[in-house]
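What follows is a single chain, given as structure tokens, in the form predicted alone.
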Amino acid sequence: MNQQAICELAELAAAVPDGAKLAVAQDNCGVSMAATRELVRRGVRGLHLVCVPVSGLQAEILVGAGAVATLETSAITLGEFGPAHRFIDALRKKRIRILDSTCPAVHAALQAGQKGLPFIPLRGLIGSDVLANRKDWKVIDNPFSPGDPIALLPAINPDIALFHAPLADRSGNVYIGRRRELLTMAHAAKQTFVTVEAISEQDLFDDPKMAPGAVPAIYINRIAIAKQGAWPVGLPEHYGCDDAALSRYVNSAKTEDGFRRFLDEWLGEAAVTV
């Protein structure tokens, strides 16, 4: 049994130290907005945020709240709802350090971390502006075919992987379904923190339908119940995003003052409303 992993949401957020390398999921995988709110509420600072491989509202709010020192991502976008105003403002004013990446590069570097490798080769970057601006990425000759250049990326080993999932059990196993990148995050990270919609009394690995989509408890360090914990972002196959709330956020965040008003209201709320 791993019941010690189950904790209160505030306790989970308190275990994310300032300066942590924090890996977060993209919107269609399970974004823990509930934990994000607690992190902002307690004033976390200096995060190295790794977006797997992109982020939206979660990174936007953390950047706007001054929680992020370094942002490693292939994109920050709010999609059809409009620009990520606070991210764009921080970028223009050089308030954050950007490690520009690509989706394949983020996934490959995490897979290196998952496998315990110090680096991983990746094609497709040679000659790109992204490669030119990443001094930590190296180009060497393929040792098996001289004259064939290949890019080497250092492994990404997050201090903490953070995501939201539909279900966990009392043993500490977490159901992620088809979202296999979440498993890669959990394997690569030193610790994995998860918010969930519910806790099952049945062991997930006793159910042949649930077991293939479950992350074993050995990779999970903290679990907190947070109903509608991805809101206003959706949790695929469980509930959709709140279009009205996301639109209101974008309108509010056009200015620093508007964002601060949003933040004051958001942090003061216990219910899932903006």
Contents of the next structure:
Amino acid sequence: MNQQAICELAELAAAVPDGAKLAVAQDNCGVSMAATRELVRRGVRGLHLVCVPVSGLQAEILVGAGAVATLETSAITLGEFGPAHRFIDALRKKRIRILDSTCPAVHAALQAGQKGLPFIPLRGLIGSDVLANRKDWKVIDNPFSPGDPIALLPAINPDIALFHAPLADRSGNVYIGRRRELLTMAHAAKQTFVTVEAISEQDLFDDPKMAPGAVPAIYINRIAIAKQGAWPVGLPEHYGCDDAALSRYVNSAKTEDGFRRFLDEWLGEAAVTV
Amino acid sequence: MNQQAICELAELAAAVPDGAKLAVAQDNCGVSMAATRELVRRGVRGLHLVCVPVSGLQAEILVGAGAVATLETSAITLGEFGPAHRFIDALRKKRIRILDSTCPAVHAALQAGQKGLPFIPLRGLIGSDVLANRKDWKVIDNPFSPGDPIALLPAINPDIALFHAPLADRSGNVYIGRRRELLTMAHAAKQTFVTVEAISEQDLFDDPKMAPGAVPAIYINRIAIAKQGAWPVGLPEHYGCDDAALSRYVNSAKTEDGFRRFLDEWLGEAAVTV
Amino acid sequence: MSIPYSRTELLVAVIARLLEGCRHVTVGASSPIPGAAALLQKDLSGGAMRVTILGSNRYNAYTNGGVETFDMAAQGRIDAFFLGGGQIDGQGNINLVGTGSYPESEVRWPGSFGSAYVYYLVPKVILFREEHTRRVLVPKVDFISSPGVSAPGVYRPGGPYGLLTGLAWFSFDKQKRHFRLETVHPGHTVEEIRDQTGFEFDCPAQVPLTPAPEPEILALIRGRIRKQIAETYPRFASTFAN
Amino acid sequence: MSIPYSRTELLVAVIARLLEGCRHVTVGASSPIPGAAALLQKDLSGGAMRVTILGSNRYNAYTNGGVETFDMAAQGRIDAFFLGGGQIDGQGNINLVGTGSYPESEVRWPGSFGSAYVYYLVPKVILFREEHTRRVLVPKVDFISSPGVSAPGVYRPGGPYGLLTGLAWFSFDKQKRHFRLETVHPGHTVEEIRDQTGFEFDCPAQVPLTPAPEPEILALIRGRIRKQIAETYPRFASTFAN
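Shown: the form predicted alone; wanted: the form predicted together with the partner chain:
Below: every chain and molecule of the assembly, starting with the one above.
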């Protein structure tokens, strides 16, 4: 972390360059919708979005806003609220390149990135069209047991990992609790940007009960305060998802026009900061 | 975990069969010296001891007592207290097979075990005599980048992981805090046996601050209470190592006779249980 | 004399029976009926069976992030799991991606999730899809998110145990690579199943009816289980008996 | 006019200078002098340099267990690290395992620890061994825990930066694959270095003396740094000035 890690939301978004390989968290695991809005506001383009391992509203909006060139994910789902219309439309119109994956493959490739491995093997996959369509994956014969084919995945090292967390401290440590994929993302990524509900005046490492759930400051490059920063997605143990807002979104996004109207309104709202 | 996870120390030790591949933690990370004493008392033989990634008094005593057939470790050290005489003597007399390793290789191979991978690649190693002496390791050409040799390590899946922790609860969850290698050990091992300072009446998962530092009960097969169970090794945040006892040990263990006298005395002491 | 029950209640009871003897069952996202069934069997087992429900806080004791489910599957610590599919074919192949040509897809679904992995590794994968139509149960899936069977030599300790729909329960024969109709749910017929199924399946001369839930099972479902599943699926729990 | 100082204090000051410009330095187990030096340079950098001391509680903010040090090294997040060796040879090979034939070894040391990895990956590895004798600095090590240089094609962003002993500081030339005598510690001579070194090394016509620690550096070492290192190495801190 540099000394100026704590910054404004707009600065954080401005530091995500066009074309970046951006890793984002799954719903209810720390989705920074606040930063997503700032990214759309600044008109980011050409992202390679890596969903860890799936995404919902965040990917759907970034795709709809034309910010995404490549989408690497195991699924895009808005769950019971309905289809991800903008995602489906972008695929049909060939506006994005899709790298369909499977959850453990995203996790394993990020863990390879975390460990500085060039690749990692993974079971499963063989005989699936997921593998058949991933020209970047390989199948080799297990060198320890001939006649045992196994898939190899190249490591994922995102340029930037982006997520939302309940708490950071003044040293730049971020609390994630049990949401360990956020730690893996931060380790694997070149830089990590985080929005948080609040900044604690107490150092997380001064409390032996908090330290095990922390991402150390050395991995964290930017932190912006964004209260309710996951909204309308939820942040477990803090707030649930906003069902009405999500239903409204899915309804609006059925058409491109409807989505544009949604965007105008959403971008018009001021970001909630302190 | 089965329903009878909480048991007596002697039962725990009796459940470690001769010849087991036993993974143990490094000093100050949760060394179960209490279980080690019970293992020596029951006369366990033929262990394949995997030190994660190094060991001290625990491996030294198990080797000295004749319990170890194969020793897989990145180092055996008693630090400033002096040489590990019984370890050195056993090597010289060819009483044990040594698999010299390097710390990140032990960690990576256990992580492969945790993930159910047959092997994992690792950087470094090439050109070292560590690699040259590990006939179980291989070097391949990186399939993604020809001309880039890389080592492959087979996964380590211990029969039993054994460590000492500050706390367990009645459900069988065990608190390890920041000592995450203990989690990896438990995930990779077929069974996990733990000694603890105390049993909490509160479920660790009922406290969101404790849960991130827990090994879930599903990985835990036996738990025995052993107060000061790491002694004379330390348990950070609980007690330091007993310098006088360690110095005394190193002094005794200079000769095989001296070590035998130490053992007699040590085994004569009652285990501290509740 | 039998007590009236809903289709949801029948399916919960059927799945619970299928889980008998499991030590640990994991239920994926958006799976309220399998979740309720797993909790029911856990209750019936006297707590001997463990249940992990992804998306639940109470029934999820994982501490290594999202990867832990998959690592556990690979470790052999998950005995049963549930998968669905926009399309399922007679060889047990499942498609969670879309119809028509890939990647443009005529109909696009969310994606493969963890199917291309857990289907290989979990011994008892129960395919569960309420809709039983030729749209879903097809001769051949358009995209194989995960195959029902694998070539010899492919590491595959897991695979399909059977297929449960709103109309019937089929077992899967890994050797013969196809389904066998085992029971038809009360109110439905073998002819209806044939009409609505797009793939060939084995069919014995006499197909028994799926047993109705016993009164004490129904009472459990409507009582304790409904409360337990409400933590993860509140809306589902409120429409349980419909 | 110079203030009297101990050899320990000199070594701490020398290492601190070598660490200038690093963003993050990690110090392994049983390394009190490198630990003190890293804390000194951190202080001099105004906190811009991060220090991780394995074995410390205060200077260790890791949350992923023992593997995190090695993963960080592979990520390029550690700029400098320290290694020693029972034997070190003129090609920068280090031996932490033992002398004579392997595995019986005439003299057996603890083992290679993480050297067979970090030596390849950390850009600035400082070899540090106080004992400067032909027993330690040998023509060829008996066991290569980790090689000083690697064959072309081997992934190796890291390696030896130099060798500091109780008598002198050598830099390492990766192209030429050998050491160069840079400075001799006050009170010692080039002849003494030659006598005590078992391998060939480059030696300029004039070898400067290792600069003595400035008074303000000595004051820092004896004040703040001594207190800070006492957390991890209490006994060492109490014998600092001896």
